[in-house]
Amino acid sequence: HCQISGLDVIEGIIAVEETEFNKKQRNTGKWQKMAKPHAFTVYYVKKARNHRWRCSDVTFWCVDEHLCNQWIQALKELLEMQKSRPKQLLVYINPYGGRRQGKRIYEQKVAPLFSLASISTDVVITEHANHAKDNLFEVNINKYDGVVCVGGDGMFSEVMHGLIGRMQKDSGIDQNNPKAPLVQCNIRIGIIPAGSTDCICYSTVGIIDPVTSALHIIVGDCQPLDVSSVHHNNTFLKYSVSLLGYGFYGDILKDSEKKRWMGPMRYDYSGFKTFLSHHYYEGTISFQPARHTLGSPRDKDSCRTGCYICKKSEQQLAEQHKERGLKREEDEEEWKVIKGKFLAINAVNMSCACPRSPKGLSPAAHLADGSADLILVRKCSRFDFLRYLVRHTNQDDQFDFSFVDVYRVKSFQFTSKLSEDNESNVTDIGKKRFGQFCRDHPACCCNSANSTWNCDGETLDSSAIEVRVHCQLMKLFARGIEENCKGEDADSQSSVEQLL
């Protein structure tokens, strides 16, 4: 009298297995009342509370074998119509990321899973800073159905360069043209968090959590990500997702790679020092306002999963490339110009949330829209950065400040005065471009008039950059992140129940 429905409840179901009885199992419990009980076992996801996912299992049980194998042959033919998910992955391993754990949170968390849901794994183990960027230039990347780094932030950002490059070279597209339209990856890439920072995992699925991110990978999920394309005089600098900083995040990071010694910590002391130290850059900002998108970084309007602002932004960005053509929307779209003395230049793809900072630097700030939000905040006393920064922890409007300005835009470029003799051709703009120079202060202690850009966690070389959104140009496995429910842990094992 049973029938399947609802393929939503499929889709959270793992692997469906024959269940063993030997005998003491037999004269135990409901089983003792059954000559010879036949059975099998549903692992499924079970949904707990802040975005933690975990597999639970249910066994169904009846005395008819051959209904029992009808069963178990009806869930396995429908996990089969499910071509979302993954048969075969590439697996990157950093080692000696973070605390050094990351093959063993493999190991003992991931692969286990991947083995239940019937997934194929071909696993590297880098050995040396860009191993698994060069080798996804080399692998016949059309045999695997994703992609899977575990690490951090920076393992993340390798095997997304990797891959974006490997799509340009093979469509023949020339990365050092900044208006170069680029190919889409359409080889989604998934992250098992076991880094110093896990930022881009925290802010696509919620949690940093190496079991949640493997149940995401193995029921399919896709979640679309803008990608920023950095350049600088028509050479391809880097690829950002999360973070693009000038000022204090651009010195916190410098002056933290010197201190790799302390671990994670190091960024703590990096970030204090630099804060103490104060220093601000002159320089002039040039950018494109992102007039296709519906929300804007002060409205309240969250990513999440299923996203109706992310999906309409990206039809109305395509119906404008459609009906103008890319080139001439370059060319006629206004550019506003800002020049000013500032303490720090943030443009962020995503939120970026993170435990310490559960809103992120641009709360409102969504993963797939084609824009990136424009943080400038000016020069100001040390308190009232201060103020600013604690906001970032709280529920506060981090930017009700008189000295924070937001924008959405779709692209930017930054100018300095010490690089403009000799870069002024990096804009099209033809206006002169400000100076930049250390804040002219005693106390400062300051002895370099150039900050550095931090993207993505890696130092740039270049302090005058030219900066392109391409929307949705790479896919996660994952949903983004989904709206909180109560009876959560429960509602995951009766739906299950319910189907059958």
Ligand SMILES: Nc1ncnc2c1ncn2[C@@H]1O[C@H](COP(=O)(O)OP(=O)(O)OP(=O)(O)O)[C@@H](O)[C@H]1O
Given for the second form:
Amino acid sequence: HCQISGLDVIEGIIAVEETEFNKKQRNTGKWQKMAKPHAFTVYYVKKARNHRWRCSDVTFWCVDEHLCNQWIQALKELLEMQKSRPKQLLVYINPYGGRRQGKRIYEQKVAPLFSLASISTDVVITEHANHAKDNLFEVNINKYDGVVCVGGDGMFSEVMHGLIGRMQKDSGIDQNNPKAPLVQCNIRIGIIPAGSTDCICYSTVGIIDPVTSALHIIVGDCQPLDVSSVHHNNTFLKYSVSLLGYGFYGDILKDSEKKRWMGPMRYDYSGFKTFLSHHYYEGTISFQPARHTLGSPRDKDSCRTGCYICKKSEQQLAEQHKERGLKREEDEEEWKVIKGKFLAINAVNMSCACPRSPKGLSPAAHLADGSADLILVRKCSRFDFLRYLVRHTNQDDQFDFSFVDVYRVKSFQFTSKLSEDNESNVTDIGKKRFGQFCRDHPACCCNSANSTWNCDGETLDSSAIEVRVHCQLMKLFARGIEENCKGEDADSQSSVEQLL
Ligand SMILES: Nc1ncnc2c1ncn2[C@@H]1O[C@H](COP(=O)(O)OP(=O)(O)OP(=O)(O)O)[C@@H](O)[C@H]1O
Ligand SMILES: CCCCCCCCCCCCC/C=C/[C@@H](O)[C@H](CO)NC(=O)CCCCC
Ligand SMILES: [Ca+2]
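Please supply the corresponding structure for the form predicted in complex with the named molecule (the preceding block corresponds to the form predicted on its own).
Below, the chain from earlier opens the complete complex, with every other chain and molecule after it.
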């Protein structure tokens, strides 16, 4: 990525425009000597610290009008040849996400860049929850090269459900069948972060910055993403790309929804409260280990731009598509069963890095390897749980605890002890009374009530769920987190700058 080639330079150019002299910013004196100066300005991506991208520009002068026009023409033709760049985008803005700045962020920081890059947009400001999702079932989707969501993880989830759902509907696939092979969604989604956690943006771009994300959309980046489907009793519930969390993160979410007025702070408030309550939940987890992928959750290397582990999974996926129908795989593969008392059960399709935890819940998880990392945090003391949480914020290994287990899986199921007991018709009155007692006294840690699942920031209605990872089901306008060039802290130069 630090090499100069003709292609790299064009990839970094946002737009080329003829420069009008009365608008010229710099007066170096050079052009004043020319009889009749002509100029063009190249707008390009400047890479700054910490994965931040900025729009910079440079103006070229010459006396020969014909030569100047030839340059403009040649550069514009090269830009035209960049087929992965979007020309027409559908934009959904959630005006109430995060700090309620979505509309302002889009209008002030993103729309001018799209217009500079000659991208046409249809903009919808949502009026209620599920507006974007429902709208995606109605619009003429083929008209667009991508869908942009301005908001947080919840807004992204809505757009993703709309797009994946629409794809399956158009292809006659029944989403309620947990074993149905889902149809990939080739319309990319761009995320302009304006939410509270923005974990999907942070984990795929490396920074929460609307301008950086807009530039990744403009240059036409493409990052495939694994998606998990969640079912209960052959009924489709939701898709998930970041966190499916039961216990700790489910309880935080449930409590925080009542405090939406607090904005992003609600998670700190409910996080503290949930930590103090220290509830654990009994249940059974069964899972199929992901044997196809090369990595492990304890790897030291993380998923980065051009990740070879994700590329390998992409090849395997292509082979599977060719072979489909010839053999029935997977279903016969082994299931591991674990019963226990858990403070948290977290299944993550990506690292879940976010500003609160820059390395995330599973630092070595991959964006597109067809697997999820299943993290089981068993009952332990408050002090140990705090030590576990603190390790999400420093360099220490959060899996290096006797009460934490982590597995890389391709599917899993969960049933809580409570629903198992109910289903097996246990009419133990004493047990039921005890359940009631504990519900009435929430300070009691041996919680006999169920927790709820946090699915990418939304609560699920059932505690018993069946989850499958669908390798690279959708694509984002992103490229994964880039490896830092040479010196960690030095601003890395873009190819355009190196050429200059
Ligand atoms: N106009 C609207 N009014 C009310 N709710 C909306 C509207 N548009 C979208 N929503 C819903 O708001 C929810 C939360 O939005 P969003 O994800 O953008 O912000 P957040 O919850 O603050 O951030 P994060 O998900 O990153 O924690 C989404 O689930 C979405 O369905
Ligand atoms: C003593 C200090 C300890 C600090 C520990 C910090 C650990 C933070 C890990 C954060 C992991 C976020 C996972 C992402 C989840 C998102 O899909 C979801 C929707 O946006 N956000 C939350 O559920 C919101 C979850 C908010 C959690 C606080
Ligand atoms: Ca994955």
